[in-house]
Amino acid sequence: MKPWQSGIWFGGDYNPEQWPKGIWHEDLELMLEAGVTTVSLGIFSWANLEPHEGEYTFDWLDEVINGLHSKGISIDLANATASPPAWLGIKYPDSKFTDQNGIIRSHGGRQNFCPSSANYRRAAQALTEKIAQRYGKHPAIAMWHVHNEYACHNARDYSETSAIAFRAWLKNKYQDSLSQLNRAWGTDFWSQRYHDWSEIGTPKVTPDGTSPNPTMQLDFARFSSDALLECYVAERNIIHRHSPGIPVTTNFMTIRGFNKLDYWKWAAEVDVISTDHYLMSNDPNAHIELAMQADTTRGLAKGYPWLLMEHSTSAVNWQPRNRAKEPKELLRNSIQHVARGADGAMFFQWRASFAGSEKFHSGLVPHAGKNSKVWREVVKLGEFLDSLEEVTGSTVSNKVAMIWDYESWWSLDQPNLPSTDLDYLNNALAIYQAFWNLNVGIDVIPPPSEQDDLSSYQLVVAPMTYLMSKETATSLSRYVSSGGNLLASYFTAISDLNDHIYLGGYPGPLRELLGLTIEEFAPLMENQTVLLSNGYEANTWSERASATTANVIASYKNPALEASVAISRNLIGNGSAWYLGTSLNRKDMHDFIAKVLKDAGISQTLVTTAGVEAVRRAKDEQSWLFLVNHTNNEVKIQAKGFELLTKQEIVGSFKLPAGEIAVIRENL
């Protein structure tokens, strides 16, 4: 993945279908007015483009296309497959999106389909030949957007349909052999033994107090995400035909709580990787999550630069409360993702709907229209995003990588665990943020394989990586010998990728990497909290774990636990593994980073103020140091060079106002 344009993209999705002839004018006019240099178009057009089955009406979007390339806006053009016409699901009720209960979905929404259906595959790629036969070579396009936030609504399709796909997928994976599957999925448990591929189906609603086998579970959750890849893949290769040297991208979501997707295995197809992000209204430290997510993202382009495809200026419409955004928010919010690697900050929407579902989400145009905080501060950051113009093509590289595994986190969404509360994410984010506290960044990567090197990283974190390979845990311990740091949270290694229990103690293939031995599990109770021979305050979690060769830094103070151990590290070869045995709370988790960051020799991008992020991005010998003010008070920087937002020259230092953001091109 190469940079792909010059300049930071500015922009948004753009439904021209939604308003009369006479907007569209004024749409350009406002779109130069704000400095946009993209938009994202015809994303949910489908219904208008084919309004019969077969019948494609163009006129309406040549006129759309061509008088925005006569602005000098350039198109992210989309497929239109994300949302189906009523006509599909009624000519063809097995394309119809059916949820794990049986029930089949009605009309009305969006993402209505099966992805195993022939049907959907084919009307989509239908739409697709002729969209890209008509702008395949057409000058304004300068990105192809194949369809929508897959998996936003219909991850898992629970039809027959889906189900004899399912039977197929099985049969490809353990090579037509029942006996394979029954010892992958434990299936003399319970009775479930299979005798014949037709007794396999899709796991639905099982009765009261019971869930299907996790390890079916587990495989149909891979499952799912390979069907809408191979739709994704399909419409792509008909736009490569038409539109050879033109990138096509389909945009993720990097947001909190979405995991339906494999994206590792997904951004090995995307052409330049795209994102959404929206931030959840109660929380108070979503900054920090967006810039994990951001850091996630640029994990997904391999470190190359990505793009932001859409996030609001200001409320979503989709969450209980929806809270409007600060004075200065939008901005924060955009240059921390184009800090992070993004070389663009689009939007949903251009313009806010006045009716439909998200008439209520915010967009560049508000209801209020251009007088209104919004569009000042959209303008505002068109000029911000102009004057970033020589950041373009820059990356972020870093000393610490997280390891991001979307199978164990499909393990630990499953019930009947040792405790409700072992959360993937919220254990992930609560280390990170110590991380983004001490202003030292995170490159995330998969869980490595043999082959993967390792070395270029100090500091390997591994955050209840639950379902783990022996492979990976060679990975790690060749690391680790070889001079790396590795921390592994809790709940890690406890099962492999079958979702089978590693015997014999916890955590299996890690034990003589940590240097322990965990015999119990005694997950605290909600509220609980214990205290550890080091003074810090531990919750949710705890085990009784015994030493084999760890040093032993701190123990529970619970004489249930007989001091077990709590945190240790285990010095191998060159190097160290630490073990983080339970959850912290934040000022603790804190100094605990500070010192395995200490042992590892690794230091601060900038030592500031706590509540000021910085990101540094580099290209051939320039960097760039991005500051983000998200305190309430004036914070005086120690840096040298030129300012590019406010074009000043700093020598020495300067004073970072509330709220603001400094770009400095730095003297070397």
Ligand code: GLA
Contents of the next structure:
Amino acid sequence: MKPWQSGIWFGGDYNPEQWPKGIWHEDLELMLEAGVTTVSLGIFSWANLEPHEGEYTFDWLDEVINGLHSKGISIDLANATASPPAWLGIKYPDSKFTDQNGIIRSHGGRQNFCPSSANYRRAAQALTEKIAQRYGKHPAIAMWHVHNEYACHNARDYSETSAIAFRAWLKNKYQDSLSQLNRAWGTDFWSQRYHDWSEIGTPKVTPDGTSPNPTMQLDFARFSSDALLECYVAERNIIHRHSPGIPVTTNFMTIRGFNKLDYWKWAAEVDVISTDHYLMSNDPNAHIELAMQADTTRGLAKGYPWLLMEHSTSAVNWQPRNRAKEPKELLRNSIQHVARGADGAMFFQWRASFAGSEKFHSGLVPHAGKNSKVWREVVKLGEFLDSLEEVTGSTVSNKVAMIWDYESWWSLDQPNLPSTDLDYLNNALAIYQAFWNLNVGIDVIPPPSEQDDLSSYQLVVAPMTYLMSKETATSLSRYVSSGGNLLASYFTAISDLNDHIYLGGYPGPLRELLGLTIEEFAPLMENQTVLLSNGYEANTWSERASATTANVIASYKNPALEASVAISRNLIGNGSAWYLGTSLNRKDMHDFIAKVLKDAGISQTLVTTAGVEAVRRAKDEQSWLFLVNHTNNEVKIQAKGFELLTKQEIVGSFKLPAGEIAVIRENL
Ligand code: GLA
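Would you mind generating the form predicted in complex with this ligand now that we have the form predicted alone?
Let's see the whole complex now, leading with the same chain.
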């Protein structure tokens, strides 16, 4: 994945079909005024492009594409398969989405399709063929946008059509052997053994208080991610055929809480990684969550530049209470993404809709029109991004890696765990926040396989990597024995990839590396806290653990746990393996991570006031320091170079006002 353009993309989803034609001309003028470089077009246009099966109406799209091209605005053109028209479900009922209760969902929302339906696939591919054929070589097309946010509304389809496809997927995985499947799923539990393939359906809702077999659910999650991926790959291949050399993307959702697709697998099939990110209104630290998601997206892009396909200029419409962004927040959010490797800051959507269920979602052109805070900031952002052209193609490099594992997350989403507070995302976020506060950058990586070389990292973090293969454990051990540092959190390496518990003391394949053994979990109750011997305060989790070779850094002061290990460090040659067996309050987590970093010899990108985010991008011999002041105070920053937004030379230090951003081309 190489840089795919020059300049930072700026624009958003453009849905001209929602507006009378008279507005289209005004749109173009406003786009030029804002400095829009690119729009994503046609994402939800299927019903307008193919009103009846096999009948296509491209005239309106021709006009829009030519209009944009005449103004020099480039297009990320969709193949429009994200929202099937009414006729598809009526003509082919099997094309519709079935939920876990077996209910077939009605037309009127979006993404109402079953990915395994041959009728859906045929229709989606036929449309893709027509669009790609017609516009594949149009000079305005800079990128292709397949579908939209796969799995947003129909991640797991439980229909009979999917059951047939699931069985085929299972036969392939288990080499046609039902006994292999029975072993992997542990079906001698509760009389679940299968004697014929036809007995296996989709894991629909089971009697009250029970849930489907955990390994079946895990395999179904894998299958469901693969089924959608097959749809994507087939459509992408059609586009590649008609539009050689133009990159194809599909917008991922590295957004708080979304985990339905194994993006590591998907990333390998996408030419340019793009994603959508929205802040959660009720999260006071949403800007830190944003940073973690941006780092995850850069990880999916293997460190290459990626594209922020969507974020919002202000409020969204789908949360219980939709917070309007504060003044300058839009600029801070956009620059945060660019700082972390995005070569574009695009939005949903160009013009806020006046009808439909998203009519209260912000846009670049708000309902109020140009006389608005949003429009003024949009114009300013356009100018800012324009002045960042030289940054295009630069990358971010870090000394810390964090393992990110969708499969562990899927398993931890299931019921019947030791505690409902085992929360994959929040545990990782709590650890990430401490690094963010210290301005120490993190690369997000998949669970390493045996051949993966982690030696460029001085620290690898494994947060709640519940499912761990022996190969990953071996890779981590090799990394530590050759001088690396590992930090594993609680509930890591408990089960293998079939979700079978490793026996003989947790965490089976990491016991030796961590130099400890856990004999029993002792989850804490809601709001319960426990003091540790070093004065830290722990919540959520404790356990009965004893050190074999590890040095105990802190133990539980809970007499019932008889001084069990809470935090430990096992020294192996020049390397070390840290274990964090509980969840720490914010201040203590910060203190602990600072110690781990110090021991690993990792320095901060910039030593400055807490709440001032500093990230460095670099290319060839040049680097740029991105600064975002999230505090309410002006902060003095030590730096030397040229500030690209205010176009000022900085000699030694400068003052960054509250809420402001700066990008400094550094003098080396
Ligand atoms: C997603 C979708 C968009 C729009 C926005 C609203 O990101 O891709 O079509 O619905 O959400 O926030």
